[in-house]
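Next comes just one chain, in structure tokens: the form predicted on its own.
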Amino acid sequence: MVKRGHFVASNLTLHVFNKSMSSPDAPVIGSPALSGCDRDLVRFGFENTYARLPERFYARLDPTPVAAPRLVKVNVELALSLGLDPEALASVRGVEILAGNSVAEGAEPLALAYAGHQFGHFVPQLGDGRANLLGEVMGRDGVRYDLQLKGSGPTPFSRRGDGRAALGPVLREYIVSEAMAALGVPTTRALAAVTTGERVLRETDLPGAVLTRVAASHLRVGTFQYFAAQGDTEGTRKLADYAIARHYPEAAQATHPYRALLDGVIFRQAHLLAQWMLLGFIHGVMNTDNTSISGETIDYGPCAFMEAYDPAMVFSSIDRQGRYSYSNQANAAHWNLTRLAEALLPVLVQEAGSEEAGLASAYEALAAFGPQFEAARDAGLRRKLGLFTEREGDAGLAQDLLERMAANHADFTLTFRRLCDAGAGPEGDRGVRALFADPGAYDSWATGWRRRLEEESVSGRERTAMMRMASPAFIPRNHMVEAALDAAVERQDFQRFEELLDVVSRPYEDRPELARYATPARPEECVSQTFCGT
């Protein structure tokens, strides 16, 4: 449990099928790209702004070509929302661009510079060691988005790495980031995945792939740390001005714009962390270089969704001390934001007029994180419990349920989803209590919960509808993700990947025919560790 106040869409596939296969609907890994589109139709309409910043902010270089790029998937819905032609992206020319073998018109490929604390240890230069920012496009919503290739080859920031990505981690990020988008959580998204026809060496020899990632930007806490570590106050100021213009334009009108920037980042992170917690999501590697200034979830490495509720749960194979365990994620976010405040301190001091006033401003901003996170999380828990109004004792009621869930190994997602039926009346209790090792633990809690529900002036039908929009039926369960990745990597079979994407793209719908995707793993299916992929 998190102790209160304790803070230090659709995905249509553009596969080409192997006509010799017995099943014409089975996609083929590494299938050739569609070739019916004229190369001139692959238009991105790049409008790049980060490339106008000083050269010390990045390294200019093109992606490294690969041997034999083949299309795995184009995210049609996302492409259309960005004003892009999905069929053009799936053409021969489009796949060449998505693989890094060709540079699109208007692209200005960059590897971004940044630093970061990794598990508490500061590294003054990290940067994009295997990624390439192609440029920026304006979505149909009027928002500017980065298009980045991940796994596009070595850069000056690779630190002796190969700059490549394996197919499994690429598909994991595709699945989980698209699930998060469908769940309503701010996140980077996957526009496309291609195989490279090359192998990468990790624990074993694996097929390579490239992910095209879409983000509101790739500015990180670590980006600010990069300039702060060099004592480059002018660089910090330019970066802050850019972040304000791109993400927090209202801050430009504030009396103290840099303080307003810090306030805005803190607010978005507080609400993002609350959303993670309400879904049982564990990021796994919450380093400062993985903390987005825009407030999006970024860098899906050893991430996972809990099944049996355990506040101390850790999946990441590299998080041996539980630094980024489920219950410690809010603390970790606050720690990361403190590092951002430190990096911004020179401009905060100049803005406030004195060192003392600048420090006071930073401390005041950071103090807001705890109350903001708790308010967002408590509001979310009330929705999950079917409470339309706020009453004293609601937080304690929710905490009591979580403690009983932990003691009884109740599945996090299923408990809250089945609670939706119980919200309509006691006849729905049977499904919830079956999840508890001691069903009486639920029964005694439900007595108090029903007394609280009597204070609400809504019908059971209204309550259930609200609860269903707060508690998904489907998440990308770890064993299902691993099964999809194994099939793709080991047998060149993408069918499970496709099916799982379809399921998680509509997480709040009841789909009885897909009940197996809502079922917790059997003991032999449990996934206890997830891996970063680098």
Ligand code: AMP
Contents of the next structure:
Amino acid sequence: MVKRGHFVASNLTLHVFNKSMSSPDAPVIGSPALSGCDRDLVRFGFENTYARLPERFYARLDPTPVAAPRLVKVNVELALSLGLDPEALASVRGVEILAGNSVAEGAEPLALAYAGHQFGHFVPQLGDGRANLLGEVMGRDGVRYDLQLKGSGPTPFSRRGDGRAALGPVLREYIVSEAMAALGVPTTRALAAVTTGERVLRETDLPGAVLTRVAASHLRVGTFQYFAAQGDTEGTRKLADYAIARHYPEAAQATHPYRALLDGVIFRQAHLLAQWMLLGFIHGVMNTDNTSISGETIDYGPCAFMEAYDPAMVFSSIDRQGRYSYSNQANAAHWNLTRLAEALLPVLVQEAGSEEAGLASAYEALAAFGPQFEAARDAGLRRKLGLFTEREGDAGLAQDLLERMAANHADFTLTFRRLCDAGAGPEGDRGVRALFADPGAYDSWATGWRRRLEEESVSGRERTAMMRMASPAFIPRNHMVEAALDAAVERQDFQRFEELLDVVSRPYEDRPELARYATPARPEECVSQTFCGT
Ligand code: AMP
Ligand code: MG
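Can you give me the structure for the form predicted together with the named molecule, which would complement the form predicted on its own we have just seen?
What follows is the whole complex; the chain from before opens it.
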């Protein structure tokens, strides 16, 4: 099943953005109940296992303070799930910490070193150029999470960048990562957003912001590449041991633990990619530095959900070759995992006993990706079609529908959501066929589909209920995201951002009052490209 998110309750806003954000002297807004808050109230209980790794894994440095930090949002449910007090986070002292103006007790701020292939070109040193890992906290689920400030100032890895983030991309990452979590997709999350009271120069002059990101870890394929490229096998091994202990503890018991690690990452990435595809999600920048070892979606840049189904869809303005187009995403992931296998090769060879055996082990691991991805995608497609048994021809039936959707510019999310109603009986067909330029293209497909449904034993009503858990009503539609970002950036109006967060936090529920969020952009509202804007 497509898993439901754990944190689907609505997010509370503790403070409202203040319009006088450019005044460096203006105080941080705090609710009256919190004023005079005890400095020691903000307790993170940080642990710092990454800081215990050798010094060459990172650069120690504090975030760079900003002129006038103001809170935009604290994610209350997420804070509670991490054992953090949301009110303390929203206090004066809390906001100072979230802006990087003050270092929390127990934090050991670091910028992580990593490398990466960007659009196929290897860069031996990337690293956190605008982020500080503050430390790790234990979630109530028993999982260790990184808390990272993104946009928190220059680091030794900044290259030519300013170390900062603009408000728009910070809010985009907030909305889309929280939507992914609610949709049940493994993802980094947003704990808070603050504005800095400073401007950042991009294509234009924009308000600056800092995002507090929560991740199972910030280990990337590119982190392994960093050590491998330097011939630092000891570093690679230490990193692999750390990744096993943190994400794949069962691999430690395997006969070949490093092979088991590679298998584990491949398995999780195959399932992650299947989930993206089943939701019409396009990441946009699937570079190896944006491919997480824990199997989470990470680094939301020019990402978006498709509207009209088009397998060749590309959103990123810099992806001119379509390298990271929708239909190429699984290939791109496989390519990235091949780079991981390459980086792990020295330890795989040592473990296997010979170069030949190590290579064979890497190839064997990589060969599992395709079948795992396809099995997960096909199982998901069956659920979307209301097929809860498996028959030969199911994949073909799904493919046929997708091809007709492409030819008829049918909205991906809405077609599958309305198909849930059609799953109860032909009365539901009307809504689906209306989405096809030629409604007859749906009708002729539906005839075959209904024949297949007769082989299922569930009632129409049960089928509809199950289908609805596989096909959301609400995704963060790009024009809605853009409108929310524009209002925030241009008019310091965060109402639409709040509304959209509420909409995407319960994606599988029918909420007729929110119908305008469930429908595709009108032609004049269409946003066909998103920019890095980083
Ligand atoms: P991304 O495209 O966000 O995955 O970033 C790729 C690399 O560029 C990473 O090493 C980032 O830390 C770095 N980077 C992105 N934006 C900035 C910035 N404004 N200042 C410094 N480094 C940046
Ligand atoms: Mg990145």
